[in-house]
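To begin, one chain is listed below as structure tokens, in the form predicted alone.
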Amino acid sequence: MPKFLTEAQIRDYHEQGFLSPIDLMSESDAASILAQLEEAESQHPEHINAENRNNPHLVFKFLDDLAFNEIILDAVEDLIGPDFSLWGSVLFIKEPASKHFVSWHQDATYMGMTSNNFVTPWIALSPSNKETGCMSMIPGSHLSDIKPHDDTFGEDNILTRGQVVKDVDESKAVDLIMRPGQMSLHHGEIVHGSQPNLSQQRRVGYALQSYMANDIDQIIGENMWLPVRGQMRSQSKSTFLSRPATNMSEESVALRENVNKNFGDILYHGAEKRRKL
């Protein structure tokens, strides 16, 4: 018996590779989280900025709380089972009238896991639509494994390596239009991307990338996991991360820096050059 999703939604996810939109919270609750995020950006610009948006849940309590939201966890459990951990999180922010975009790609390409059957909730904290540069998905593209990617390191490409899948049939793309407080769920191998923000407001999304069943291991870099639900992973192969008790404690800042260094080693493995993470 599913905990949150319907049987039809579960079937659609496995067939299409994504679900959207899903009501997670009210617009006012999303606005409150966005206000806390913008306050954090103002107070700690050296720790949360355009070049440092990975794993903010490790240092900001309100983002950690969101990562443990029961609706999110119940939906994830319906898709991958009761025992899972969180690998990381990323803020995807496009400033007003910016040229930044996300090329067609598959998340799992450079993550170095033993399996790519994992799920990423993407939470809209501001309107996400065609004008603001919402995500678009290619339905069913997760069923044919990882496709070749070219690293472009494009200046306006938000992705780490500016990686791009060639020959995508964009006529099949589905735009994920969400109001603040809604979320989408997508598979680690779904081909997706997004266009620039043409509006006069920020487009702010928070990706919990990704929740993974505890039988998935990291094979590039160190195994660093935040335990979330169910039975624990094997301690012999994993480093377990801790949740922040307060915002920006000395211990949590040091932990995030270490995790982000490991992220860099993983995501840039085999790359010709690096950009700042």
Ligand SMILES: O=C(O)CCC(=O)C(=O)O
Contents of the next structure:
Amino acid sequence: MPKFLTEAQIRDYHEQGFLSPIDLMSESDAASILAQLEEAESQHPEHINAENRNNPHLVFKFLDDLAFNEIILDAVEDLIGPDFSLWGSVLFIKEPASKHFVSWHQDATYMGMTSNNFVTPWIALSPSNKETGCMSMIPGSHLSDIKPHDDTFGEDNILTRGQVVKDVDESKAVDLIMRPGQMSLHHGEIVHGSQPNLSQQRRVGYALQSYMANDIDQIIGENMWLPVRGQMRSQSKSTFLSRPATNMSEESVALRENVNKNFGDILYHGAEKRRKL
Ligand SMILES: O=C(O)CCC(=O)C(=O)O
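Alt. form predicted in complex with the named molecule, vs. the form predicted alone above:
Let's see the whole complex now, leading with the same chain.
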């Protein structure tokens, strides 16, 4: 018996590689999280900015709360089973009228995991639509393995390496239109991307990237995980991360720096250059 999704949604996810939109919270609750995020950006600009956007849930309590939201966890459990951990999180923010875009890619390509069967909830904290540069997905593309990617390091591309899958049939793309407070769920191998934000407002998305079953291991870098649900991962193979009790404590800031260094070493493994992202 699923905990949150319907049987039809579970089937769709496995066939298409994504689900959207899913009601997660009210627009006013999403606005309150966005206000806390914008407060954090203005109070701690050196710790949360366009080049420092990974793993903010390790230092900000309100983002940790979101990572442990019961609706998200129940939906994740319906897709990957009861025992899982969180590997990381990324803020995807496109400023008003910015050229920033996300090229067609598969998340799992550079993540160095023993299995790519993992799920990313992407939470809309502002309107996500064609004008603001919503994500688009190629249905079923998660079923045919990892495709070759070219690293472009394109200036306006907000992916780490600006990596791109060529020869995508864009006529098949499905736009994930969401109001603030809705979320999508996508598979580690789905081909997806997003266009620039042409609007006069920010497009703010928060990706919990990703929840993974506890038998998946990291094989490029250190195995660092935030335990979330069910039976724990093997102790001997894992470094367990702790949750922040308050915002920006000295210990949590040091922990996040360490995790982000590991993240960078993994995501840029074998790359010709490395950006600050
Ligand atoms: O926010 C975007 O436009 C892209 C996000 C993305 O690629 C992801 O969450 O995997």
